[in-house]
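A lone chain, given as structure tokens: the form predicted alone.
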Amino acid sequence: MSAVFIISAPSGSGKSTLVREVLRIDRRLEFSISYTTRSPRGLEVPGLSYQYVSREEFEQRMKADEFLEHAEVFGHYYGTHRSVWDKAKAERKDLLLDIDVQGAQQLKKRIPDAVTIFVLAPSREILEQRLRARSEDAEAVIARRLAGAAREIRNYHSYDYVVVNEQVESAVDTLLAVIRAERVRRQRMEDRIRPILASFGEQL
């Protein structure tokens, strides 16, 4: 049975660079490449990073009910399509998905049984010397995304798990552990029981 694994955070507290090194180390991960309308930024690679469509284009798949979870943020769509869990379960992968808040609560909505995990940074002015290191974006840029962070991390309560990403290593051993613990809840073993419980001549 794939699990869902849906991961959020504030922009700035090194989500992306942990998502990474999570799907590097754990083959069992399908990732989830999502649609948005903005345009690359840095090293980012379409079809890799995310799949970049016209807003025409969003929108047009959006009135086709394609997407499993959408959003608008700071200006720009943002979604998951249908395709990436139906590819996931064809695979027998569990599938992460590096999305906002908005989106999570749409996509917990489709799938109950997904896990949630909310990624923070240590401190206000840790994520604020975060994004400034990356010199992406202009002085008002970056205190919209504070501001936005400030609205964002009010809505931790709604997760299953909070990673604090203080160290970078110790937030993906910590993120690893979830994931492993979660594919052996019991509602996810159901098919591996079964045939151990009918080798006993018993039945669930």
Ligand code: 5GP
Contents of the next structure:
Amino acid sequence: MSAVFIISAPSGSGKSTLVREVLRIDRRLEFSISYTTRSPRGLEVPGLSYQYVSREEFEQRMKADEFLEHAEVFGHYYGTHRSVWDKAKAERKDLLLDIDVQGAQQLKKRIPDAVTIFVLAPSREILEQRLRARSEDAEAVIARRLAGAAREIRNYHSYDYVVVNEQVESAVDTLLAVIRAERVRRQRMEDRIRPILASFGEQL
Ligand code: 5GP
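With the form predicted alone already on screen, would you show the form predicted in complex with the named molecule?
Once more the chain from above appears, this time first in line as the rest of the complex follows.
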């Protein structure tokens, strides 16, 4: 049974680096490539980082109910296409989503056993430093992202886990530990338990 892991964080929390590392180490995870109407940034690769589409295309797909969840973040649409979850299930992979708070709440309603993880920078000062160091964004964008962070942080209580990203390596370890532990929850082990019980002549 495929598991769904949702990671949310205010931008600048170092989430992308954590997600990249976790995906590199844990090969059972499939990254959910979102649709977005924003333009590619930095080293992002179309089709791998995001599917970049026009507002018109996004709205058409929205009307056709193609998204499991979608939200408008910083003036751009972002959404998770239904096919992403179907593909992960067909390939018996677990799905890792990097989506915002609104998206996490929508998805949790559709997939109640999705595991939600909130990543936080250790302080506002460090978040601001990280946003500036990235220097991909204009000053106004940085200010908007900081204000957005202050708002998003208040939603931490709707998440199952909170990871404070002080140091990349230990934050990655913590995320991997959460993922591994969640995989052996009894409900997710039914498929594994059945043949074991059968070998003892028992049935579930
Ligand atoms: P960025 O533009 O920095 O890549 O992402 C901005 C925000 O949009 C981040 O909080 C990211 O998690 C969120 N985001 C990315 N993809 C999706 C998506 O498919 N759905 C939702 N709801 N948020 C997304």
